[in-house]
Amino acid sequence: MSSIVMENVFIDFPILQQDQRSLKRILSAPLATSRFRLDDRSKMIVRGLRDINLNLKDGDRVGVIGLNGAGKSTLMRVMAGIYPPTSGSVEVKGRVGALLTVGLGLRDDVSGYKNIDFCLLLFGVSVDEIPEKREEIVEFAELGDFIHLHVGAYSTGMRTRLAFAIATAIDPEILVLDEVFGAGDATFLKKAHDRMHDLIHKARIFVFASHAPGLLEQFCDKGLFLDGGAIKAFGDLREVTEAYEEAIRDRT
C-alpha cells in the first residue's frame, strides 16, 4: 500500500540579504497575512508552507491548485523528499518519481552517460537494475553521440530530454508532476506524451499541481486548494476548483 503522510508540516527558508527598509516594511505587516517571521536567532525567514496536514492513500489523483507563490512546488518537494520539514513529520511509503525542475539533480561537468547513474541512484533504482535502465534513457532520449559529452554543453531541449528520459525510466508507485513538464522539441512531444500516459496511469497515487483547473480535470478527481503556504480547501475536485475561483473573484 502506497501512502503520503503529513502531520503539521512547516517550511522555512531563510531570507540571506536583508534591506532594513524593506524588513521593517515586511514586519510592520499583519502577522496573519505576512509569511515573513523572524526566526529565534532574529534572522528573516519566509514561511514556505503552514501547518500542513494531508493524508494520500493507494488510488488518489490529486489536482493542487493555487496562485503563484502558494506553496504548490513547495509542497511537491516534501512529498518528494527534496526539502525536509523545518516542522512536523512526513512518512512516504512507496517508490516516488517526482518531475519536478527539468534537470533536477543532473550535474553539468559530466557526460549525459554518467549522470543517468548518478541520478539512478539518486531516485533509488537499484545497482542491479541500471545497466538496463540505462540503455532504455539513452534509446528514448535520442542524443546519439552527444551522451557522451558533458552536460553543461548541451542545449536546453537536449537537457530536456535526458531530464525526461530519466525521470521516466522508473516505474513510481508514487507519481509527483509539478506543472506542465516541457519535453523539448515538437518531434519529441508525441513520444514523451505517451509515456506521460502510461506513468500516470500506473502509479497508484497522482499528485499534479497546476494553475490550470480544466488540465486536472484531465487526470485527477480530487483537489487541493493552496493558499499562503496552507490548506484552504481538500476534497473532490470540482467543489476545490470553484472554492478557487472564487476566491480569484474576491481578490479581483
Given for the second form:
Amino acid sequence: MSSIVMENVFIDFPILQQDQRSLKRILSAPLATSRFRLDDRSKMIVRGLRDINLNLKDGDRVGVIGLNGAGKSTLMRVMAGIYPPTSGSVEVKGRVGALLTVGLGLRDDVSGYKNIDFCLLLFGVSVDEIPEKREEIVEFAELGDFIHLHVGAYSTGMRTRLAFAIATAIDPEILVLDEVFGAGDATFLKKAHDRMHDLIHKARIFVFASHAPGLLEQFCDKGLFLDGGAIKAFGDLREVTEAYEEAIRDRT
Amino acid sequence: MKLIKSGHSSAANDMVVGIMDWRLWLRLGWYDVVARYRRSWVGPFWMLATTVIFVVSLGAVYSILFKMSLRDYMPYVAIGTVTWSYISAVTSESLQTFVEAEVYIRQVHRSPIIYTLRVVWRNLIIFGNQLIVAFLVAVVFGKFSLAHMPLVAIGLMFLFLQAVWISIFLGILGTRFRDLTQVVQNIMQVSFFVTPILWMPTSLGDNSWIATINPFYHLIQLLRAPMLGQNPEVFSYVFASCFTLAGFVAAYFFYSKFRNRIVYWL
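Output the structure of the form predicted in complex with the partner chain; the preceding block shows the form predicted alone.
In what comes next, the whole complex appears, and the chain from above leads the way.
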C-alpha cells in the first residue's frame, strides 16, 4: 500500500537575495491574496504552497495543472521529501521516484560506468540491484565503448541518453514526474517513450505536472489545479481541466 | 526512493543514515579528488610535488632566518604546514558543503550528512597524500620514532574529528550567509601567522599564552610532536578534547535546529 497524505501543508521560501527593506516598500500595500508575506520576525517570505490538504492512495494518477509559478514543482518536491513543510504534515508511504530535472548530477570527471553506479546509489537503489540495472542502462543508452570514457567527453546527446536511462531505471511505487523532465526532443524517441510509459504504468501512484492537457489525459484520470500555491480544484481530470481553462480565460 | 516521513526523522537519525551511506560519500569525495587532479599530467603526484617544493624552500630560507638547524626546523615546518593546509582547507571548503551539493539536494532526498562527510573524506585523502612528504622529511632528518606511532594515530584522530563537526557547523552557516567565505579566509590567513607553524612557541618567551589559547596550536601539536618523536603536553590533549566536544555539541544543536532549512537557503 502506497499513500501520500498531506495535511495543512504550508511552504514558505525565505527571500535572502534581495534587499528586504526595499522589497517591503514595494509591497507595502498589502493585498489579501499576495504571496509575499512577512513571517513573525518580519522577514520577507514567498508563500510557495498554502494550506495543501491532499490524500493520494494506490491507483491514483494525478495530473497537476497550473500557471508557471503556481507551485507545481514545489508540490512535487514536497512529495519527494526534498522540501520539509514549513508547517503541516506530510506522510509518504512507499518508495518515491522523482524525475524533476534532466540534469541529474552526472560527474564529468568519471566514466559513464561509474556515473551509473553513483547515480543509482544516490537514488537509493540497493547495492544488489545495481549490476543488473547497470547492464540494462548501458544497453538502453547505446553508448558503446564510450561508457568507459569520462562523461566530460560525451556529446550532449550522449549525456542526455545516459541521464535519461539512469533516471528511468528506478522502479518507484510513487512516481513524481515534472513536465520539464524529458521535454527535450531528443529524449522522446520512440524507445524513450516506451520506457517512460512502462515506468508510469508500473507506478502505483503517479503524479504528473504538465501544461499539455493532451499528455495529462493520456496518463491521468484525476486533476489537481494549483493557483497561487493553493489547490483550486481536485477531482475528475476533465472537470478540473475545464475549471483551469475557465480561470485562464477570465484572467485574460 | 526511500520511505519518507517528514517530521518523524531527527538529527540523530540523519547522522546515522548519513554515515551508513558510506558508499555515496566515499565516492563523492573521491570523485572530487579525481576532478581536481585529472588535468595535470603528473596527477596526484602534483600534490606531493607542490608540498615538497613548499616545505623545502620554506625550510631552507626560514631556518636561516630563525637561526635554527635545518635538522630541527625542516621536519617541524613540514608537519606543521601540511597539517595547517588540511585544517585550513577543511574550514574554508566546509562553507560550500551544501552549496556545492545543490544539484543533488534539490533533486533527491538524502541525509545532508552525506555531503558533510564528502568534504571530510576528500580532505582526508589529500591530507594523507601530503602527510607522506611530512613523514619522509621526519624520517630523513632522523626524527622518526616508532614508539610514538600510537600518539600519532591519536593526533590524526583528533584532526579527523574536527573536520566532522566543522563541516556540519560551517556547512550550515555558509549556506545561509554566502559572504562568510571571505571572512573565514581572512581569519585563516591571519591564524597561519599567529599560530606556531613557521616559528617555535619557545620564541614567544614570557608571552607563551599566545600559543596556549590557540586551538589550532594544540591540534597541530597533537600530531607534530609525536611525529618528531616528542610527547605532546597533557594540556594539549585536555584542550583539544574540550574543544572537540564543544564543537560537536554546537554542530549537533545547530544541525537539529536548521537541518530542515538547508534546502530553502540554497
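Under this definition, the rigid core comprises the largest set of C-alpha atoms superposing within 1.5 Å between the forms. Positions refer to the first chain, counted from 1. Just so it is clear, the structure is predicted and the values come from calculations on it, not from any experiment.
Determine, after fitting the two forms on their core, whether E91 shows a C-alpha shift of 2 Å or more between these two forms. Stays below the 2 Å threshold, so no.
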